[in-house]
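For reference, the chain that follows is the form predicted on its own, supplied as structure tokens.
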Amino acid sequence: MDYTAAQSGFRQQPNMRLRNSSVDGPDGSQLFDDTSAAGPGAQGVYRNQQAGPQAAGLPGQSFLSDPMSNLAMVYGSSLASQGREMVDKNLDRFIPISKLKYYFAVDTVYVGKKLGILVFPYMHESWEVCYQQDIPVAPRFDVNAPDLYIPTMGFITYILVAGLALGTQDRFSPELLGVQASSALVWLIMEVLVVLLSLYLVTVNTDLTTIDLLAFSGYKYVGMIVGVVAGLLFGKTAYYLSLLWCCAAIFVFMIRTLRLKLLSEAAAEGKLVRGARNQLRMYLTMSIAAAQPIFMYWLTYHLIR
């Protein structure tokens, strides 16, 4: 038996459009895109699209968050620090950098006074080096302390003046200037080695170090520069006169400086020396002082014509 809507006695519910259903236009096309029914997956895709450029801009963030990479960075930094300490330790063994800082601790006042003593040492009275708790004070506080600033600058200036002298004589060439510099350096090293050997053979107990001897031997470049510049400006006669003056000055300077280092206390005070060992020390002091004028003339005579 067929039952219809009229026969069932119930009213047929009208067809109602749901809110989430699509609205079609006259031609059956959808007017609006339904985004309310999008699930979490679609929202995640949207978030990933926004976070994508930011995540792409930090490629090392995942690397830094890796525990193994952090451990490798710590291990590499520790190896670098250990290597730096090892290099500094071995370098200080052969080149005492901490001691070299002492010899370059100078100022303008010290340099001016030291140059005056090197050129005119006859009026200088006190030649003793000052100490503070058995440690010599820095050169800028004591004009009698040896330094490496004046010898270093003197050597460089001597090479420049030698190049100028060769240029005025139309004899300049880089090779000849290199020979001039290397010969001066070789003679300086040989002089220091001979003095060290002599001190060992004479068995002199002194606080002179190799750097001290290098400083004292380098002071002669000041007189050499004065002689060459005088020769370039006023001729050969001025060269000989100025070099003679500087040779006598460096001889007196070396005698008065080294006698406090090499001779005994009695000999340093000017008393009569009777012991054979003290006489050897006196001869050694005289030999070191007398060698300075010889080197000064040998390294400069060919620059003045």
Contents of the next structure:
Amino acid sequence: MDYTAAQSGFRQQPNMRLRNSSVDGPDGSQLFDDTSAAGPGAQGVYRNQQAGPQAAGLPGQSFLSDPMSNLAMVYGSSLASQGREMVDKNLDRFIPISKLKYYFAVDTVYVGKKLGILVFPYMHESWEVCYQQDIPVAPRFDVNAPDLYIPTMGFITYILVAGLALGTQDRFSPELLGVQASSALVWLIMEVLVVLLSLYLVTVNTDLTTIDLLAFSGYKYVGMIVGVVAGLLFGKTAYYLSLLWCCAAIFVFMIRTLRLKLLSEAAAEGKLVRGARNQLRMYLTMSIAAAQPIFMYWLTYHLIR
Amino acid sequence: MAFTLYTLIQTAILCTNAIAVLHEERFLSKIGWGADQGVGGFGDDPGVKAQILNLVRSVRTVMRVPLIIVNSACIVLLMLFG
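I would like to compare: after the form predicted on its own, may I see the structure of the form predicted together with the partner chain?
Let's see the whole complex now, leading with the same chain.
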């Protein structure tokens, strides 16, 4: 396969076919680096490599060199690619793949900075998301933008760490991994649904999408992993201390992030705005932020005995 | 603590059923949650109560037929597989 040296090391090969349908940002801030100059050549190389090993793997067979079966093979592969395009097009109607791509446009620097902010948000000053002509900038260029990479990786790591913790207490069995995973997933879905419901009830005009809420709810897994690993390495006291620290950090992080999105302009700047509606929004922000530490404790306390 | 996705589906079905069985005349009007008592303030601030009433009414209207189908399927499955 052709590993082009993209700026962020992102492997471009599987995305070649979808490139035309994906949403590229405005000029100068594309979601992913454009290596389409090497496109047709790379695709030809890919297909040749696919056909090559098959022909070379059966050296004594003469039916592969038969032009009819060659034709059939080429027809089959073109049919497969057509089918795949149709599936992609139909899948895009149900799951907005192009919108999802925005949330995964991250690089190492962003992930490092974001993890630092999640654990120590007290020094970070400007929490606003940058926009570029009404389109939010990709997470790679703005450290305040929500992404789905950290929550996904955090979730998977949490399941693995939970399995490790259960294993050190001789309570492990492979089914337990599935149980932990589905439990955590169910709690996540319920939390996102409850937040959506409360946003609807309070009639907040915000540009928070469901995927944004999913991203924000997924950030607590980082703190949970830190707590459980500290508990595994250094014992129960370390677990409680690090969990306390991470709970406070997530609380502050959520308040500062949601304040800008949920509250009105004046209230977000810290001035006291009276009025029932603003108070309701303030309570909503506080309760969303307070739910995070509760979930963090609920999902990890049974792992440390 | 062992939640599964199936419990989530069960919870959703039970909650939607609970909202759908609220009767308009016999119950909702009696406690002041009727369909005509929610529309108070026009303008950009409907208020929490109006939103809840709206939600209840729309769930009852929209989910009536799908709930019949889903409940029948649940009954059949539970009878067959316990």
